[in-house]
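Have a look below at one chain only, the form predicted together with the partner chain, in structure tokens format.
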Amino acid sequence: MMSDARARVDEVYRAESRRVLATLIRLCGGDFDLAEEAMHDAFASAVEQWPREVVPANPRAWLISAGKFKAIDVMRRRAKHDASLGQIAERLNAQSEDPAEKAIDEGIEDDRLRLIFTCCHPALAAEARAALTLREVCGLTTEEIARAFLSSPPTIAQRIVRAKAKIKSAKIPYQIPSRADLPERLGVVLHVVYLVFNEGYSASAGASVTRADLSGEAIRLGRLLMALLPEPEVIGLLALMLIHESRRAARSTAEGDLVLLEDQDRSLWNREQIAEGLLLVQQALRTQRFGAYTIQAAIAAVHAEAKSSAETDWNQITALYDLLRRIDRSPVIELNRAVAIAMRDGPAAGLELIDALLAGGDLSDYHLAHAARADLCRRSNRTADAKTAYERAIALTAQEPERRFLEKRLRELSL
């Protein structure tokens, strides 16, 4: 009986702790640390009380209520130094005595959105947003985040502490942005989610191509956002992540070597993720209000539907890149478009575009630009040029499997 109740607390913790925290932060006037302390006290009370009494019918409401009273106690104690805390405490206490008060966990989904938007506030340092989101919204530990970002726990901890300090002292509000600010603010949130996904999908440095945990976390975040705020680009980003994720088993060998899209064993692609991704792309496209994530998802969808690289509808992919570059004129998009044109019209057409891009200077230190150039030179039998470009790409990449792949290609040229 006792261990049953303990197991129930653990289960509730896994399922509900993030929701409980999101609501407690609001009740604590946006104070993350106080809310966290109150939540842990509430779970500690549950561990103590649930085995002795009946497990409450609505454990979430029980925990929020318990956490709230813990927070009121702490705020009253601290009110000696900070009078504003005393006011929040008394307001909270008065609310709980008001019989007209709504159920304590009502509006909990709004609180989760508040938490996401606050963790992804543009006034926080870019590298802190992802760490804070993974910590507060996803519940990852500092150690897990440090491992995922190939960083040290003290570095990550310091980022999180600084971000929370700024939220508090600069008074970043705990709220869902207004309609007018929503597109800009949602853009920052989606950027954080995509960054987390990419960090898991293709690590920017280190020995492993994929760090599946982070991609899984990003997809979970994407699903949560879609449930809370089904905007077209939210749907588009989730589709994009699912279709990319579907290739995980095919994109590296058992030895951890990289396999290019054109060489992947497409029978290894996860059909379930593709099917879900395709449906979502269509849903996002139908809104007519889609943006860059949806178009990238549509490009990924064309690949997902093709039986092989040769049978890919390169015409459609080029057309989608044309659409994409009208929204986002970034040199990386121009590079991908050049590669698509090379697939459609032959390597010479692509090379011309890539050389012009490299001459522009923006991509001269981007390893994939040189890798793409090397590949097109190789296809055009310009071996010497291909070698030079591979060497430049190798010098610029920080990722071990990519380096091995490029070195293999370089060796093949010398045979």
Partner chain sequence: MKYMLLCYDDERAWEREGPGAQRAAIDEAVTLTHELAEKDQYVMASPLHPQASAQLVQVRDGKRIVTDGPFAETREVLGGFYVIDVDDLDQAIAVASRHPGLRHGAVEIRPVMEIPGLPNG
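The structure above corresponds to the form predicted together with the partner chain; please give the structure of the form predicted alone next.
Nothing else is written out below except the one chain.
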């Protein structure tokens, strides 16, 4: 019984902790650190009480209520040094209806949107906005965020600490922006949602190829944003995420090993998600006001419409990458374009481009660049170069299924 209750606490933490935190930040007057402390205290109480009692029918409401009273206690203690905390504590305590139930009745999504837009406030540095949102909205560790940004954990930790301090010192409001301010704030929000989805679709580390909780959360946030502001790039990003997510069941074997796109069983692809994604990308393209996310969704759509890997229209994909690089000349986009050119024109054409990218230094520590080079060298019968590239990719890879796949390919070169 005790182990069942503890498992239930762990399950609720994975599913609900970021929603609980978002509401507690509102209840704590926008104090991130106090809300996080209150949330962890609430879960600690759940670990202690739920094994002895019946697990509540609405765990999220229970945790928000418990966290609220934990926060009130802390604020009362600190009120000796900050009178405003005492005022917040008494206002919370005097509320006639349970704030946790009220938050749920009104829709927890409002608090999630408040949190993501606060984390993406223009007063914060761009890199800090993304890091803070990934940490607070989605619960990624500093190590995971560092990999997403090709940065170091200490650097990311500093960004998050400074961003929280800025929110507090600048008194940044914990609210959804007005409709007039939304377009200006949307670009960073979409970038953050995109990074969250990428972490879920292809986990940067760990034992699994994917993290369904993160990609599912990104898609949910994408839907919320589209309902709030149905701009072409919001629609395009949602389309991109849905089409990629449709492949989840085919991306790994029953044993958890990685399966490349060209080898996937396409009968496992989720056709409902593909159909929805295709409609959305067409909707975004018709506006003629689309950007990088919509073009990437169009590329994903070409893959989704191919009945087999051999039938993929690499001419169209390469043309779309040519269009995309006019908007975004990032090294990763250039790498993906090089792979598309290799599929269209042969491995030598792609290798020339990848070698130039690696020589530039921007992707020297990016494992997928070395993995792509290794694969093209393998296809070109450049065995020694392929081995060197595989070894470099393996050294940089933190995800176990990717490492196993690369190690298998490296062994095959010695057979």
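Superpose the two forms; the largest set of C-alphas matching within 1.5 Å is the rigid core. Quick caveat, the model's predicted, so the values are computed rather than measured. Positions refer to the first chain, counted from 1.
The rigid-part assignment between the two forms places residue 119 and residue 13 together. Hinge angle between the two forms, smaller rigid part versus larger, from C-alpha superposition: 38 degrees. Shown is the Cα shift of residue 174 between the two forms after rigid core superposition, which amounts to 5.2 Å.
With the core fitted, the CA of residue 123 sits 3.7 Å away from its counterpart between the two forms.
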